[in-house]
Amino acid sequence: MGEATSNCTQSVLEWMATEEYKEKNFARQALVVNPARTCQPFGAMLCALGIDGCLPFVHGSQGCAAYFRSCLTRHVREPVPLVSDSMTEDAAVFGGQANLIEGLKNAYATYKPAIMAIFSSCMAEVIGDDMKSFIGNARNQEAIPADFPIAFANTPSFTGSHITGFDNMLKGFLQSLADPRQGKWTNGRLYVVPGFDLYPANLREYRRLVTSMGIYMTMLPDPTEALDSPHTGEYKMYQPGTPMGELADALNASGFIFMQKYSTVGTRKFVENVQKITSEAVTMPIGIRNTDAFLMTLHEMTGKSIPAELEAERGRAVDAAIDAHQYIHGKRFAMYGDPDLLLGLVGFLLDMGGVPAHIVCSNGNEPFRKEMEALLASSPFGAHGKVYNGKDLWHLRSLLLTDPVDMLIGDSHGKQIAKDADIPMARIGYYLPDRVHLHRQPIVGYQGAINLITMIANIFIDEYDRNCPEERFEILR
């Protein structure tokens, strides 16, 4: 009995991995298997995370907010400040106005914070809960200072993904805490938002390439501190981030920088459309080329130089890509993750002459299809590439079976998939719970092209180490 169970369970097996099951797989309409995505009210909090002093609140339960810290905890290896107003099911019949100024009122008193940002859950976006109204009710009924700052922003789970809630919010700042432009009068600043970026290395990285330029800047919001902060052997809730002085005064920069195109559209258009502030947006400048078009934005938007020692960090990368590009050359990739991140890495290696063969995008839309196609068919090296909009991990593994690649490029989700397929990982983006710093080590700018190549063209030479026959065993690669 045993032995004709395993057999049928290896049948079927065998059957996933054919054309047919991946037809089936493809058709498929009201299920997702792990899509590589979570939900507005997370990209909600991390932007929140960047402001100096601010306490990230969540309008609805207690499961939400638990689920928010845990993960990001599990990523970054850090304490995550945020509360909840423990919304449960007679919230859900009355409405959770009782609980959001009994939250408010208890946060205050307790966590004594500078600022609070609120986002709401699916649950509160079912109901219709008017957060607006709620809020100014509970500075009537002295839950809270009249004059405390607080932004929010309506983040409903069910629609969307982080990369959404992460734009809701930060412009729900701007739009609650930020003051008018004073006319053509700036304060020279330029505004570097970073969009939805879990690498605090990343972050340390676009500040020193913009700063040694000579430029003076902002960066909105700046969670770098909250996502990698010093052992002191004391503990400390709030972490430095964006000043509020400088959040106040933002809609006076000199321009905006967006690192991200679509994890920052509606504050794009805020900035762009409403504020008529000059503002650019560029490729997330993951490799040699990105990198090299982020400074020359840089330059175009303030005319200031770019200095003999980044002209250095450039040449050192170029070395690197020369020395290590016969690893890379030639090989077949499948990768998935946020639009921004992979229009990066497939620049990263199309430059390098790899192939990327299957790009999901869970939270893709038609701009971004249309932009990474744009991007395949600028190399010969992607000719062969195609886009997966609103696909899960489950149909990149089927394509994994049917058209094997060399290397899956993702986050920890994937391991179990790249397991099936046989084939290494290189592990990118987020989630990443199952290996230690990453995050710690930049994949943006020169230094960012350096690590990637390193990382990727090593993990196949150790995968030729372990698999080479014996008389190929040898200590020369």
Second form
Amino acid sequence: MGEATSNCTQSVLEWMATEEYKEKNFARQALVVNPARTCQPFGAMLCALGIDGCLPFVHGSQGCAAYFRSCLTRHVREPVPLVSDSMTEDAAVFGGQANLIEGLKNAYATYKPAIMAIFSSCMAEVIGDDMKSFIGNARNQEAIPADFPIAFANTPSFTGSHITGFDNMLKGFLQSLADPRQGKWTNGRLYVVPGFDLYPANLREYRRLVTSMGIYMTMLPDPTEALDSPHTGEYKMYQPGTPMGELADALNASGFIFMQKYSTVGTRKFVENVQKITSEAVTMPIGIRNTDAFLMTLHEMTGKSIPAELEAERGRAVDAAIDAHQYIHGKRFAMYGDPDLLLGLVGFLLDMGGVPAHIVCSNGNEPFRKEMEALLASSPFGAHGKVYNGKDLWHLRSLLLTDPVDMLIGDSHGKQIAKDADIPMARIGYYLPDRVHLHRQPIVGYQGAINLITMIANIFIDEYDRNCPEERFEILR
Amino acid sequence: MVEEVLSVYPEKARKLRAKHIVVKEEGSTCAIKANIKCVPGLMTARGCAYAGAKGVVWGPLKDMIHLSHGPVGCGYYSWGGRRNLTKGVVGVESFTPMQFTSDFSESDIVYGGDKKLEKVLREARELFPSVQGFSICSECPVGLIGDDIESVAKKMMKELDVPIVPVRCEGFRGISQSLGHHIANDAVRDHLLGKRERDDAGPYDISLIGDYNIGGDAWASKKILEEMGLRVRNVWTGDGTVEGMMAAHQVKLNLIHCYRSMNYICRHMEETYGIPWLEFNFFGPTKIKESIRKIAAQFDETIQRKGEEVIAKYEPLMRKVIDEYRPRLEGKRVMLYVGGLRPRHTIGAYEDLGMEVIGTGYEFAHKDDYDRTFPQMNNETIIYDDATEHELGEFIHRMRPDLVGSGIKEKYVFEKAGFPFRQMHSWDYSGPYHGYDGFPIFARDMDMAINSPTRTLAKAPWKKEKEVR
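Switch from the form predicted on its own to the form predicted together with its partner chain and give that structure.
Everything in the complex follows now, all chains and molecules, and the chain you saw is the first one.
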């Protein structure tokens, strides 16, 4: 039996590596295998964790809350507070109002939040619960004080992805809790919106770069501390985030800068069209040129000059790039992730002379495709790059086996296909539960560029050392 | 203490929660209430029926594709979260490390997902020709929009010629993952069990039930049983196979490890096929020894003799482990809060190391779990059911255990508060903890958690100086 099984296994395995299989694989229309994206409420939770004193609250079945908390906790190795109103069968029949009101009452009394952010799971969306009126009724019934701040957002799991949920919740915060703009008066602060980003180190880097230019800023939302809080021997449920006052004052900002475009589309539209606030969206500043563009945008928006210390830092990043270019130049890469991350990464690889080959974006749309294709066309190294919107990691596996590359870039879920394709992998993005502390190193800004160059070049060098013929094993690399 | 802890809640919540907490007293019987709805708005560790069915019971059955039917999220979150190790080529012989979903979009909600489900199954069968069957694990919207996954399964089973099992495990059903276990067991009963006959059945054939092979646990347990001369025909459902489950009615004894998740199928097999079942505990040498003897007593003298040989073989190794670790762990106090079986099964292993469990409880237990737990506990132990994070935090701060054992959601809450911690769902990415292979790892890990020098770094020296002054 053993022999027959292994022959059969071998032949299936070989067939799975063929062009024929790839065609079949790409022809599928309904099945998704190993998706590189998750659902809206997860992004909403991340957004809510970035507001000072805010308790995230899922309106729906409680299993979602358990899953979101487990998943984010595994990535950042931090506690993640989140409550649910635990809807069950009776709520499916009668609606979730009773659960929401009781949930608000209990959560308010027990966890003493400064504010709550309510977002829906798919159950509540399918039965069509009206959160706005439920919240009003909760106030009328004195489950919570009449003036207790609550933001809410509809985050159906069957449309969009985690980046849409982040966007919807952020817009929900502004719509529910920010006072509408009064005339031309501004508070003189630049609001920096990080987007769906699970590297607290990136957020710290944004703050450092912006403030080093002498710009008064507010990070909105600011989950930096929630995703990376110090160990002091004392657990605090609420970590410092965007202060309530600065959230309330957001629509009097002197401007908004969005560090990601695709995870903040709706919020940006609201800020620009509804509130008429100057806003700019940059490509996620991964790599030197993208960081340059970010700083130039800051300069144009505020008139502040770029200080000498940042120029020196840039110089060090350029030095690192030139020192290590030989390990990355001409190497072919496959990658997957959220649209904003991919645009940043491809820009970075093109800076380095790397060759992006397969770019898989599960939650990419047409504007993303166009932007990515334009980016690829801007460099001779981008000539072979192809964008795959709406595809998953099983599609990517076929690409890796039929048109091999030198390295896979993506989150930990890609480790199996990297192994199948026998190529090294650089772990970048979200979800990284199988390595420690990667989220603690920035991948944005000049420092982030140095980190990425170091990581990718050394992975290649390690790989060579491990696999090279004995006579090629030497101390110099 | 309990009253004080609960006093923060509004009255209704306080009354509800009070029923879930008891302190064991001399001669007291278990008056705890369990398996009741969570209180809305209080942070619970509980999951849902889908988590119990797909995540726990079906997921580790390796040669089937377990389709997360509905929106993308539930499948994503349950993907790889439970360390169910499997042998076999991924995508050919084992699908456990992968994730399959019908990825509902808005139009599927509006028009129903049955047609899409047919297509998904066809595509999966074509792309994964070696698959031995499918389970369709439904997520919340599937039940709410009234899809008929049963009839799709029936139709497609004929077309695709493999077992296709509809599992109605929508997350809103029931009050925790527990109902999902039951639903999953019923689906196994209705669609797989008894459907295949093996011609090599033997007198020592057994099934190992409710060991999900977390970090290789099932392999460690299997090793002992095989050394005793028993033939483990199937593990339900750690590294398990469809064939093994279909022919499971032919075994002579069912050994059940996680009673909570799989007792239903054991009872069914007893009633229908007359197969006896036995609960056992392979955590720590004392309980392993007891269990080996209990299991061997079900068989003849050959097995009993071999059972004693196994005990004799490993006793010195276990003695060595205890001699090494006990001096550093003696008298340390532990508080547990886990699911399934661990809140009671691991107590013996702690006691082997000289440690004492002073508080324990379950996320999703029923009354019968607490009936089994009470006799294991010392007087004055606090027992909490579906503890909220507030309660657990308060109990731990007041009782100051030396070690907390709970899940990933609790881990960093208590680590940040300065308590040594081990994840007792996933063994903190270590393991196995079962069997003789597991105990040395268990002992090392508990010692590491409690005695790691990193625990002494929390206070900055200048802060310490200030305190002294």
